[in-house]
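Listed next as structure tokens is one chain, alone, in the form predicted alone.
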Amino acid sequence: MTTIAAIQFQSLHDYEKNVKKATDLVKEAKKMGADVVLLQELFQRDYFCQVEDYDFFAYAEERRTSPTLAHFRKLAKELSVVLPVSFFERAGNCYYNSLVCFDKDGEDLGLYRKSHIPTGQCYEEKFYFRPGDTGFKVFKTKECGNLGVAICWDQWYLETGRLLALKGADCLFFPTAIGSEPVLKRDTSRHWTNAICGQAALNIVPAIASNRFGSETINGSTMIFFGSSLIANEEGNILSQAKKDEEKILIASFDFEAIREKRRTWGIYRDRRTDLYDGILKGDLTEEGK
């Protein structure tokens, strides 16, 4: 059995009191049992995003330097945890959204840049992130079993999921931070839960997600993030979800070789008709774009 835990805090403008929050609730989710511990999308500070400011391009780091992967790779090593951190990665005068996934003792088992890359009111990202260039990736631990890592708007798209399950994932993993829609001016709250779920049915892997919570401001532009955070089974089905507004653990035991059996006796990637699929590689399917 491998125990994940996905947690859930209110980030606030302070590096370093971000860091010490996300360490002491690792801390107490290795207490409860857990052998992987999933953080939020890019928890070291406020979703800067909100905004375009080239002063907040000074948040970034590198891989190879980086106060915080150093920070949490000997987290891991000393509670014997496996941690996947999101972080705002320099690379050259390249920018990216990224994460490092470190095993129980510690090893760095790989980078994963987050490949789709949202923009609009409170989402500006495009202004600070190239889109990924490492493609989905799928971290093989040593002893939790492979874990599939996508970021945020990442879980939007199918293929995602499909993807890091037709790469041998056994869970998929999504650090996030998501909440009030400016635009759409709708809660998005229980269509972002059913769309987790969905990452989850449709590959029979189990969907972890990972969300902040709270208001916070940046240079006069607001966001409510809805929280939610929640880990769902291979069925779809919710095993434990936080409110929007509590700080939470949450945490889940997989056995991760009976539900590789159900895949098979399910037979869903045995009919896969991946003649038939040369269409999802375009945008436009109509008469209009034959």
The other form holds:
There are 2 protein chains.
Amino acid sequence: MTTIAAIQFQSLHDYEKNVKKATDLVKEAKKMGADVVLLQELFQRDYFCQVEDYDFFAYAEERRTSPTLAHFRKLAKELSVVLPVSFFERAGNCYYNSLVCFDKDGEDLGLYRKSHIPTGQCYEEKFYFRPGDTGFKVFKTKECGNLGVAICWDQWYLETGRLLALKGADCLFFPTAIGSEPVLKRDTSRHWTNAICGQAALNIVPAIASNRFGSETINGSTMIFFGSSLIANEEGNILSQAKKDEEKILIASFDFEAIREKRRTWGIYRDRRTDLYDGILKGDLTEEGK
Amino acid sequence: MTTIAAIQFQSLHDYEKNVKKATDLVKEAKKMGADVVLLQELFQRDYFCQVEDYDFFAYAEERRTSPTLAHFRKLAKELSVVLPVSFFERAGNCYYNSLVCFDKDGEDLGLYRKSHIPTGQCYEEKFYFRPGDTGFKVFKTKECGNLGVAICWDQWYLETGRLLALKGADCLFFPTAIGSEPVLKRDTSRHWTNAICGQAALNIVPAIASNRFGSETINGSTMIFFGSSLIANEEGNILSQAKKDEEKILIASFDFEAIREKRRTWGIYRDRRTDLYDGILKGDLTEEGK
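Mind pulling up the form predicted together with a further copy of the same chain next to the form predicted alone we just looked at?
First the chain shown before, then all remaining chains and molecules of the complex.
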């Protein structure tokens, strides 16, 4: 059995406070029995991408010298937990929305760079991040199965979940920063929940999303993040979901071997018609697109 | 606005009774305001595929001479409703699990042959049907939008929903025959519901599934179909769902233009990373598969 925790907290402006809060919650999750702890997307800061500001590029860290990664790598080893850690990455002249996964012994299992980059009011990520070039990543842990991890906007793409599942993911992890923007006057939390559950149900793989909560104001712009972090089982049923405005550690245990057996007995992967799917590599298949 | 009805009834062994029942329910749905009426998969018979029996190939009809299609084409025109009609198709030496969609004026909008064919206890479809060769089909109606229609097992494949959406589907329709097989001792109705809602949420397109209900015994084998037909909106929220054991007409209206606008404002189709999706054309992307 692998026990998974998903963390939900309010990220503040102050880096030190956020790292301390995340550290405390990971320790707490470990006490609750967690083998793997999912933290939020870019939890070290407020969600600076809600506005376009050149100054915020200073937040980026290089993978090799990142104090953030060094801290959480040490924490993973100390506590013996698997930790996928989202961070703002600088690599030469390029900037990415990235993630490194640390195994229980602190081993760096690899880097993932967010593939799908949003833009538009409150989510100005195309201003900051080059679209990821790593492809989708499944991290093979020594004791906790194969963990497919993608980042926020990636979770809305059924291609993300499918590719991770085809690469052998036992579980899908989605560190997230999503809100009910006052500007856009939409509460997308149910739609978001259905999308996560859909990824789980359609791939027959559990899906876990960890989101921040609370109001953040940057340069006069305000967003309210809707929390609602959740753990869905391989049938897309919600096992546990946080409220919209609470600090929370969600926890659930999975028998990845039994779930793999369920996937096999379903036969869905057996009967895929890969000869009919090439249209998925196109942006548009309407007559206008021809 | 387009008003859509989904029919759920118990298919009996007798062809005439099933066709009469379907006809009556389509008429009833029309009275309720339906523009499009979805009937179940292979509603003309009991679900003969639960067993392998050469005699049942006699049920197949040729598209051009099919009395079933002629009847429902006439009905579509008489009532001025769009009717996607599932049928067991014979074409030369090949047999398919097929569907023809009739427009309100009775025009034949085209043929779809089920792409994903299941096999295994209670679902011995690979014994009867050649996997479809038409690709996924969106039927362009004159007044009721572009209707993406796929058949039962197809609905479990996120590739189905995505390809239909890329082809411009305003709505996904899934005629179905699925049950909680006593043999397999599993109730998959929630998983199934989550899969349908996932197709809707992840593509931002409403999804409608019409399933049969009740117990059917053929050659000593028994299945109980779980009904639970449903209409989900473009966020994956269930608008209406039938019980497991009732005859039912579900109905809902959609503004396809407004939903298209919602898809646009989400930007999900804008940001697809088609350069990263080629793995979807493979059966397996694990190291063992290399």
